Every structure is written in structure tokens, then in C-alpha cells.
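As a starting point, one isolated chain is supplied in C-alpha cells, in the form predicted on its own.
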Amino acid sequence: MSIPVVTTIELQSLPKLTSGKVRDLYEIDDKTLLFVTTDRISAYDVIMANGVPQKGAILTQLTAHWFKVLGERIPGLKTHFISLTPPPSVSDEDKALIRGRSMQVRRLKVFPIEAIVRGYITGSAWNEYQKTGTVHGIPQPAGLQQCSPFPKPLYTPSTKAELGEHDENISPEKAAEIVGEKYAARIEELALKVYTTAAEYAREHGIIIADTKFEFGLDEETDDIVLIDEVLTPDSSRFWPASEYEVGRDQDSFDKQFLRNWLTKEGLKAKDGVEMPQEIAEATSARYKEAFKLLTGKTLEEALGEL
């Protein structure tokens, strides 16, 4: 029996605030939101016409797992996560639609930057380094090879573009202009701490996190910087199998690089309205599920059975 792919969800119980590339936000009350993650997938800032089976559940359950792990390993870390259980105001019919793919979160002021951390030189960073010896405009040591680790993880922020627009790489100094010096320094510090902590955990479980991006919000009542959105999923990170890692070449991956590679090969990079062949969608889902099992120690089905 094929698994239904859910790219559109319209809840009747709650007012929808916005739809992103992957996630829909609903209002529970003035302090609480319901994040609903669909099976939509984007690559090169373009949403595919069809989705990836069970992707929304994988991202939601893996993010919840990471919030637990990071909370245990980083004293004082604040996240927006409240619960995987929908509020009582959601009808039984709507609960069935979002089973496994929703979480209640605190409603916070979102900082308009992406906090990107790179542990290894790959992708656009490698392309830039080959031409200029820099990454994100930051000079790097000579002699790095493709997929080498950086001497230390690199913080390379970007703007957070509106739907349909492209994120723009910016310097840490520009990020400070956007969010303010005080908050920029704390965001950079937290992003690097979360990355190094997560990378250590992932390596213990057979995965190298080559790079990732975080989002942060501000609790205006306490002035705390809070880790928000999804974290450390195959959508927001490059995951490599540690057992197959080898410097000097492209790596196999558990993330959407597989989809990006197919789009590039087919001449469809950044084209609108592209529909993935079923085998590409299913192979992407299989990679996401493999990463989920390695990182959590359970299958997606086992995790959903605990809800």
C-alpha cells in the first residue's frame, strides 16, 4: 500500500497565519503556535510540484528529538518547543490530518537571519574557495581539499528571504547591523555551540553534520535568545555517513543533496513546477528515514507508535 503524500493541509479548528516552503503556522493563542510540517520539499529555493513520502513526520519527530538531546547537553539552552500533542481545540478530524507532523511552540519574535554553521568545506563554500581562497568572503587556509573539515566551524549567516525570494549571504558584521550587536554576538555564540554539540552527538551515531542552519527568536519578556523552527534535519543540514567519509570527493548523503544532484543533472536547477519521478521522491524519503533511525535509535514507525 502506497503512503499518501501530504503537500496541502487546511485545518478547520485553528486560524492559519502563514505558509512557508514546507511548514504551515496556525495560531493557538497569543503566546502559542501550532507548526504543521507538510511533505513539500524545496531545492534551490524552489518548491517541487510533488512531495516526499512521510517527510513532514520525519522532520517533526527528528526536531523534537534534537530539542531533547540539546537541552540535556547544553545547560540553559532555551527552545520554543512545547509539545508534540495538538491542543484540545483541534478537532479529531484535524488531529488525524496532522498526526506525527505537528508541534506546539512558543510564539516569539523571529530574528530575520539564518544562522549557518559550516564544519566542512562543500557545496557553494567549496566552489568559492577554489576561485578565491575564501568562504563567504572569509579567507581560509591554503591547501583545503573538497569536504575537508575547517580548522574550526565557520559561522556564515544569510538573510532570511520571503517565500519565492533567495537568501543572501551576509557577513557577521552585516548580521549585527540587522539584529543589533548584542543579539548578533549571542546568536553566533549559540549557533556554534549548538552545532559543535550536535556534531559530536551525530558522530557518535554514525553521521557527520557537514553544515546546517538555525533560526533564533527573541523572548521579549525575558530578553532570552531562543532556538526555534526545525533543527538539524536532512532539510536544513548536510548529513554524511561517517563510515564512508573520504576527503577529496563528493560524499554520499542522507539529505536533499540527492534531489539537488538530480535536478542539476536533468538541467532543472531552480526551475519552477518540477515534478520529481516517484523513484526520486521515494529514494529521498529512504535517505531521510535512514538518518532518522541512526540519530534516534528507532524507526519512524516506532516513533509514531509512541504518540
The other form holds:
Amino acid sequence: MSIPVVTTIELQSLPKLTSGKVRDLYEIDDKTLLFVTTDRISAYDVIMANGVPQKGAILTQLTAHWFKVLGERIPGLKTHFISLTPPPSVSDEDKALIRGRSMQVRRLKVFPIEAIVRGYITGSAWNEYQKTGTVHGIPQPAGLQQCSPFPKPLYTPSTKAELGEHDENISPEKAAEIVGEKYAARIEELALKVYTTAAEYAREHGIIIADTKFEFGLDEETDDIVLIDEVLTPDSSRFWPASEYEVGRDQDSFDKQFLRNWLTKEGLKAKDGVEMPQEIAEATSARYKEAFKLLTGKTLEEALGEL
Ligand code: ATP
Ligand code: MG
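Having seen the form predicted on its own, please provide the structure of the form predicted together with adenosine-5'-triphosphate.
So here's everything in the complex, that chain up top.
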């Protein structure tokens, strides 16, 4: 039996608060959300008309795995994770729609910045470096090659754009203006710590995390900074197979590269409502599953069987 690809979900049991590019957020109570990940995929900030098979489950189960690993390796780390099981108020019919793709999370005030950490020079950072010798305006040593590691991981925050807008790079000083001095340094420190810890774990499992994006929330009762959202998935990160890694060239990544290459080839980059051919959707799903297996040591089916 083939599993349906789900791009829109309308649960009957809970009120929907918002929809992002990939996720729908439902209200459980004042302090708790049901975080539902669909199979939607965005590339160049535009959502495709059709979805990627099992993507929502892959991202949800991988994020839960990371929360467990990070919790073990970073004493005192706070995350928004509560449970992979929906609350009893969700009907059986709704439970079937969100199987494997939902997470109960703590509802928090979101800091409106994207905490990006880069361990390796690629993408827009590589383009900037070739022109100016800087990344995010920060001077870098001469002689870095494409995809070289940075001497140490770089924190390069950006704004969190509204749907349809583009994120904008900002300096750490501007980030401090947005989130407040008091929290900016703690967010930077935590983002670097989580990246470094995850990069080490991933390397033990055959994956290089070239860069990634975190979001953080504030627990207003304790004043703690909390790791929220999805973490360290192929949507929020560039994952490279360690066995094929070589400096001086582009890497074959585990993320949306198939889709981006196809969009570029067809001249459909950043166009609305594009439908991917089935083979592109399937190839993307297969890549996401491969990364899942390497990082968790389980197939997605095994992980879902344990729920
Ligand atoms: P993209 O991830 O591509 O930038 P997006 O930001 O629109 O797209 P989605 O991943 O589709 O995001 O939706 C998740 C939304 O939920 C984000 O706006 C994120 O800030 C928010 N969010 C994540 N965790 C929490 C939380 N614990 N409490 C409140 N909001 C949260
Ligand atoms: Mg998101």
C-alpha cells in the first residue's frame, strides 16, 4: 500500500493557529502546541504544488532524535519537545492524518531571528568570500577553498522573513538590537554549542553538517532560552556525505539539491505553483531517508513502528 503524500491537513479536533511553509501549528492549550509537519517542500522560498513522500514524518522523527542526542550531550539544554504522541483530545480520525508527523511542543515566544551557524564555506558564504574575502562581512583567512572548513564555526544570523519575503543577513550587533543585548550573546553561544555538538555526532555517523539554522524561544517564567522548531534536518541544514567529501568543489548534498537543479534547468526557479515530476519528488524522499538512516541508525519504517 502506498502512503499518501499530504500537503494540506485540516484537523477537526484542534484550532489551527498558523501555517508556515512546511508546518501547521495547532493549539492544544495556552502553553502547548501541536507541531504538524506536512510533506510540503519549499525551494528558493517558494512552496511546490506537490509534496515529497514521507517528508513530514522524516523531519519530525529526525528532530525528535536530535533533541534526545543533544539532551544527552549538552547538560542543561532546554528544548520545546514534549512528546511524539498527540494529546487525548485529538480524535482517532485526526490521529490517522498526522501519524508520525506531529509533536507536542511548548508554546513559546519566538526570537525573530534565524540563528545560522556555518562550519564550512559554501553557498552564499562562498560567493561572498570570492568577491571580498569576507563572510557575512567578517574577514576570513586567505586561501580558503570551496567547501573548506572555517578555522572555527561562524555565527551568521539573519532576520526571519514573513511568508513570501526573503531572509536578510544581519550583523551580530543588529541581531542584538532585535532580540535585546541580554539574550543575543546567549543565543549565539548556544547556537555554536549545539552546532558543534551535532557536527561531532553527525561526523561519527558519516555526515558533515556544513551549515544549519536554529530558532530559539524564550521561557518567560524562567528566562531560559529554549531550542525550538525543527533541528538539524535536511531542510534546515546542508548535509554532505563524509565519504565523498573533497575540498575545492561543490558537494553532493542530502538536501534539496535534486529539486534546485531541476528548477534551475527548467527555468522555474522561484516561480509559484510549480509541480515537480514524480521522479524528482521520489529522489528527494530517498535522499532524506538516507540521511535519516545514517543519523539515527534506523530506517524511517523502524522509527515509525516504535511509536
Ligand atoms: P522555513 O522553515 O522554511 O523558514 P517557516 O519559517 O515558514 O519556513 P515552518 O517550519 O513551516 O516555518 O513553521 C514553523 C513555525 O513555527 C515557524 O514560524 C517557527 O518560528 C514556529 N515555531 C517553532 N517552534 C515554536 C514554538 N515552540 N512555539 C511557537 N512557535 C514555534
Ligand atoms: Mg521553519
